[in-house]
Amino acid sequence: MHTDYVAALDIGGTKIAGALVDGTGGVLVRAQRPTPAKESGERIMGAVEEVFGELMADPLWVGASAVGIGSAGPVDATAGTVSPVNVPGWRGFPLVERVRAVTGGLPVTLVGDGVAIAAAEHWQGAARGHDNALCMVVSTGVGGGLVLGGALHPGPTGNAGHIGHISVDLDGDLCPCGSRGCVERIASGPNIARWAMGAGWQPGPDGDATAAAVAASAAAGHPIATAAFERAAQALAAGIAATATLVEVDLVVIGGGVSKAGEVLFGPLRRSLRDYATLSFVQGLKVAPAMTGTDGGLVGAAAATGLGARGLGARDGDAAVVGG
């Protein structure tokens, strides 16, 4: 039996991952390159081409019927371009057109990486069976995506749900995005670690100064490390409550490296949500850890093309499928 696969691309500041994904969400063939984030746009595209070269060399490639791309944002699905904040070589880069050329004209769907995670979690993960959910990645940055009315909601440009850049501290630190006091500026891994160090926390003998090391200290009862995670949880809770109040989601799914802190993050987050999600229609908001893991971006990029489930693909007027 001939099987259709989707070629999926997950683009971040550190790696460019590619895969062939089947209709059950299975990842069949993989390829990966480091993102040459500080180099030219063409050099970065070269890494994308190498990933596709590896996938296309596999015999299963003949079954590839479409390409789904989840990229660090912002993206512009209408124009088919990407401008990831942490990849300065790409500003308005025509990624959809270039990928279509590399893959021999396959239709390409582009969404932000947070939208891709939402698609993955709704199809295969913790948001399965939920019609209205916010799915988040808390990592080097903070991103998100929305499932509303049972369908992925990428928005016209593929960025809807980008909760990391809701301002939760009106006079807060300037964020690289240009705004102030953004969720990401407080709750991302590097910003948790930055605040902890500034407040007097010090790494152990191994010199590890990451948020993971802060989380380990917090789990051991270190007061500054604990405060750093409580502060991050409060920022997340304020952004989540605002989002839930605006669009009525009943579930928040949180993945990404910082979520691996477990109860160090989820405990204070649930407590803070009680302070911010106070209206009757958001009081029942549930928080769950993501289930799709490191393959979430790839599975979600594939799901955003409509693979595997009716209604998961972009609706009319939402993120464009270019070249279909």
The other form holds:
There are 2 protein chains.
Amino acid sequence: MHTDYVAALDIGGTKIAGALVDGTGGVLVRAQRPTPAKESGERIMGAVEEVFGELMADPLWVGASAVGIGSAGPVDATAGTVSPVNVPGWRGFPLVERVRAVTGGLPVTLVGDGVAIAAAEHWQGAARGHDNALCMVVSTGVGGGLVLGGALHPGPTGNAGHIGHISVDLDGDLCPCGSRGCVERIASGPNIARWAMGAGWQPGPDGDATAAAVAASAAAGHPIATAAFERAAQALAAGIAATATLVEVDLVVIGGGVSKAGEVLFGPLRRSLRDYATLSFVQGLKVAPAMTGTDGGLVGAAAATGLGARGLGARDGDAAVVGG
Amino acid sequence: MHTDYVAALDIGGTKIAGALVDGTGGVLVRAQRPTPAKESGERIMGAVEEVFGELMADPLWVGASAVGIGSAGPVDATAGTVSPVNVPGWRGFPLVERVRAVTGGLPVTLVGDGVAIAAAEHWQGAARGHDNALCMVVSTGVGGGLVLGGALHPGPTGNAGHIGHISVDLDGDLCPCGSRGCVERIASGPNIARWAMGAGWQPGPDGDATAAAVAASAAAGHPIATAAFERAAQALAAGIAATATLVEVDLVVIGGGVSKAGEVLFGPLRRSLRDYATLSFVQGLKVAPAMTGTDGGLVGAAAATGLGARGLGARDGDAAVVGG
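Same protein, different form: I have the form predicted on its own, so give me the form predicted together with another copy of the chain.
The next block holds the full complex; its first chain is the one shown before.
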């Protein structure tokens, strides 16, 4: 019996990471390239091919039985295409077909990056053992994915859980997505910093005007910085409560750069959830920080193929292989 | 081979309806009592027992293999209890256990009334053949239920799809549920009428100040009445777009009294959806009026037991019965 691996691909606006992931979630044989985000679709695909070239040159590749891709969205799992907002060279790019060709015909599963993080947190992280959970990334953007009834819920196109672009302020500021008052438009790192500066917060002598600097000010008791995180927490709470009320999740897991603010974010978030998650069946909603780190995207892309559900080191076809 | 029936119970704030439902969705042997909503829990249960008494006196009762209950919420399918907002005598009332006892031990499925409507529309109505749909009732309140991946999604407690109480206006008016800016707080019939009168709309000589009267004014071109429906449509669109963005539904079915306004509601709703359902994977979202009528609650309660999925007239145990 040989070990089963999944080739995982994590596609973001700045880097394309690949690895083999084993049945315990171990990440082996890494490869990475910067995303040539401003270049042509074929140049970007060239970077993907280089990543696979490194992985396929490894002796462990022989155990690779499937490919899982988590990509910046939107994706279209039905068509097998990706159109990452920050990678203009890829619009409806047939990534699944191209990766299948590169890997000699391995089955390919495609999901959005938020869905991949949810898969990782459900398999290995804070959502482990939870049948109904929302997993979020609060960073430059706000993304998410859902676990419903014990299984990942990618939705038909692989984009479900896109909480960053639900409106919690129907008359609010226009969002780059075209809607108004989206959760991301209020609660992402850049929007937290923008709100703070608009209300009079000033960066320190180092000139750092990021949400991390606002968080440091808030931790030191600065009232405007504190208010900036309270406003973000309010928008997150409204979106999280909406999700729980719609699909019944009892846990929300939050990762990403802004979540590093810790209690500066989680404290007001838990308080705001009491204001918005009011119906009896959502009052017990818990909040937890994410446990998977930078490898979450790779582990989750692998998990989205069903690797975690297949168990530790077992392979779907093993019985047949042994019996044949 | 005898025919399989499900005993369906539809519990609302004004009436308790019961029937036998066959495998084609046919509604037979009806019974009904007013809900003694202001009385004790036992008096209300007495009305339920009278409904079952009538059903059980019918010769067809011998074919009843299960009970499906759709109840005004919140419900708790895990605990088997109901706590309908407008029936104060029932708070955590153990309806499932009591109905099981009354019916001699039949298996009982409990869901919220919005979930029941979704089950009915998926089985027999406008959502037939759709694997991912939101079904709504816009009336005195706003409720809903979800079909995901081809199956009803009641959620662990039977309350999923509760779109009336998601906030689309996080700084908005306080809702009786305790939250702010809920879809129901803006788009329910009474709130449409309230908004119209607040903006200067006046009822006609008959004094009718309901949403139906506002709809009639809007259909006749009254600008304030038109604006009242546009505002409701905007809130509904924000909530529907949020739902589609979170779980990927491609159809929303809308019934209930306010939906009788027809294009006065559906026209601005379709326009507003273009403003809020902006991401590529939700732009194709369609809106359709509900097809099931007043029997929807009964048919849906029956469908929630899996009756529709079991097929036309067939019975789970039929093969065994024939073979035994």
